[in-house]
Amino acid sequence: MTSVDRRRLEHLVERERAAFRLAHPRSAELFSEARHLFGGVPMTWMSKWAGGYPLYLDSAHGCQVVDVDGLSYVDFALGDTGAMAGHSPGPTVDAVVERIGRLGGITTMLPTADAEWVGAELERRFGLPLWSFALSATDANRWAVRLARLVTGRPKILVFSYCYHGSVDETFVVLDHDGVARSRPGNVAPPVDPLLTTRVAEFNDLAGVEAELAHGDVAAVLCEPALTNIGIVLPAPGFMEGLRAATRRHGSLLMLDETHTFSAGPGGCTMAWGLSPDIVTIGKAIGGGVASGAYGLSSGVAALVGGHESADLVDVGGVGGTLAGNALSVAAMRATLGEVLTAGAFTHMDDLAVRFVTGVEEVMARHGAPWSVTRLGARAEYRFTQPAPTTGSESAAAEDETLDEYLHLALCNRGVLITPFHNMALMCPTTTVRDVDRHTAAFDAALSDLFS
């Protein structure tokens, strides 16, 4: 294997980042002009984007994007999941078009026929009958982990180290060098020590885990299925079966987010792996990029949820939004879920996800690049290791910022856009094998001048 050269790193990034500035005066010309946004930015992870400032957009359909400075670009990003169906996916636009304008009404604090049709679609796909609608993936986890709290009479939830649930306070736990759990580097000003709300095992330690169930203080096991913003961490086998039977065993629920591990199918894991959790979590891509999130339970949880009649689920007990499961999100929602999410779309994205990763399998293997490329359906990711990670801490170890840069960099002047908080590349619907192979000729140029 071939080692990385840092001060030839270092030049290749000051190249590229000379080659975003002279490629992209518009995108610079707004940023600066900026001056009302904490940031510069209207989210602050956007600051995230390679080249001192981001792209600033003109327009995107499909895969397809166009900045300001009349530049278009691949985009495997597709909102980090969030436009997994494409760019203004037709079929959705259409829904929420009609509702905007011939049926209107995009938020009334009534019901549409859109929600059940959508309930049951998940019931189809998820395995859970009963579901309720939010804004964020973020929001569902955040009232799924209340009902779990609240069916078990148990405080406290386990995560995995270096999880990934949005901004839910209690997931900010990681274990450090020594294993000992912290709240992880960077938590802007938790309410309170997460180390109160939250235990932390690593991924793929079924050990750990029966320690920290042992407490008998969990509710509830939250995990993605694979663990995805570090990195793609596939679970070993028999993992996730040995999980749900250590749950079972400790009196504690199953919760899983499949906010990004919907890429593995039509139901995500849980259908393709054929799992069975109390509780599923998902947002991002159900609405073709509308605000849209979900979770759902199963007849159980939700029989001891309905049981607690002095639990305020319908004002103010901390459950539920004024927005949530809005006429206009709905409506996104089984438009992308009947027409554009498909089995068939999704087996076209599995197909272009096993290219990109044999593409880049064959690019690292000739220039001798010591990194690895794992796939979840459609959802891809290299890592700066070899081989691939197991658990998040590993994968956590890995990172490297400054290759970070020059690959980002270098693709997007060769226009191609991956997700800027990592190196993930996702497949929608209107991805080609040409887009594909682009990535692949882009990622070769890369490696070619790092590694000759």
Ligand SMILES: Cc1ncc(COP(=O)(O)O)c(C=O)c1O
The other form holds:
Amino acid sequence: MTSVDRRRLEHLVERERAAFRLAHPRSAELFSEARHLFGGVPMTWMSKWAGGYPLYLDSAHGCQVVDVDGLSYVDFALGDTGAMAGHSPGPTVDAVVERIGRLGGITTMLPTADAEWVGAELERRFGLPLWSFALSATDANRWAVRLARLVTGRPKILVFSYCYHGSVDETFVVLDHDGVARSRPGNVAPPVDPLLTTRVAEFNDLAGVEAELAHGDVAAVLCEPALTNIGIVLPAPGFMEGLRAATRRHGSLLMLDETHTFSAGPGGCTMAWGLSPDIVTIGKAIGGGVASGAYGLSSGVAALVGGHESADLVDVGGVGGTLAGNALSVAAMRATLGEVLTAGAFTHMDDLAVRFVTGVEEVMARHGAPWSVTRLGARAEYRFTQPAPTTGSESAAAEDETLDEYLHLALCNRGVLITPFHNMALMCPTTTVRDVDRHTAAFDAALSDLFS
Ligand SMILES: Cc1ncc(COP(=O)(O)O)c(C=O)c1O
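Return one more block: the form predicted together with this ligand, after the form predicted alone shown previously.
What follows is the whole complex; the chain from before opens it.
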């Protein structure tokens, strides 16, 4: 194994930054002119892109992105999953154009027939019979957490250290180096100390989960079936089954956030691994890039919600949003689920992700890089440690911002985009073998310079 020479790494980062600046004058110009945007960008996380400023988008189709300097890229970031169906997939575009153009009506407070179709399709994929819509995964999580507290009469949720479920106040708790629960570093002005609302355990630690659930105050475990926001951390054999049994034993609900783990197949990990959650939440990809989200309830949970007559679910009770389930959003979900993110598409995306991982492993082995790569269906991610981490905290300890910056810039300068957060690559239905091999070649070139 070869360790990273930090001085060489610093030098390479400088080299790649210079190449980035040289190639992107128009993006630099637009960025310098953005004086009315907080942080200089439309959304603060856009400043996370390596290079000092983000590329400005000209156009995007499938997995190809073209920037305002006229350079094109193979896009493996795919909107951090929001574009897992590919950019502007044809059937979604057609449905959106039909809805907003010929039919008319984007948001009207009235249902369309598409909503029932989408609910039935989500049941077919995720097994839960009753669905409600949101415009983001964050909101789906927020509203479902409220329902979980309502039906159990318990105040807390349990999450896994280094999880991410959107900007949901209750989820920003981690275990520190001594295994003590604390507000996640950087948590922006939480409304209350999140330890009042949240319990936390390490992913893959059933004993830790049991100990937290034993307090009897946990309404729901909110988790991804595999962590995807601190690299990919897969569940150990039996962990998800153990988690399900523990939640049942302690009277807590199991709430699976499939927003990213949807990459595992047409029904996410729930279908792929035969899981039986009480609640599923999802967002991002299901609308093909149009703002969408949803949460599904078991009939038992739905019946319990219905029993709380004083809970105001139709007006100002804290669940729902005016634009949620609007005609445009559900039309996009129907087309995306019905015609784009099909079982056949997932087979293709899986095959490509396998090829991606094989290429990365081969390159890492050849250069002696002491790293690992993990795959979840159509999604893959490399991490600067070996073997692959089994908990969020272990994975967090492997973070290396300078290495991230180097690889992101080296790939970008060779026509490949991966997520600005860590090192995730996602396949879409139109990604090709050639696209994957382009990443492998760029990754190889980056590692050659780093380890030579
Ligand atoms: C697992 C998971 N859930 C929810 C969200 C929130 O999605 P959004 O920001 O689109 O609301 C994210 C965002 O990255 C996520 O990774």
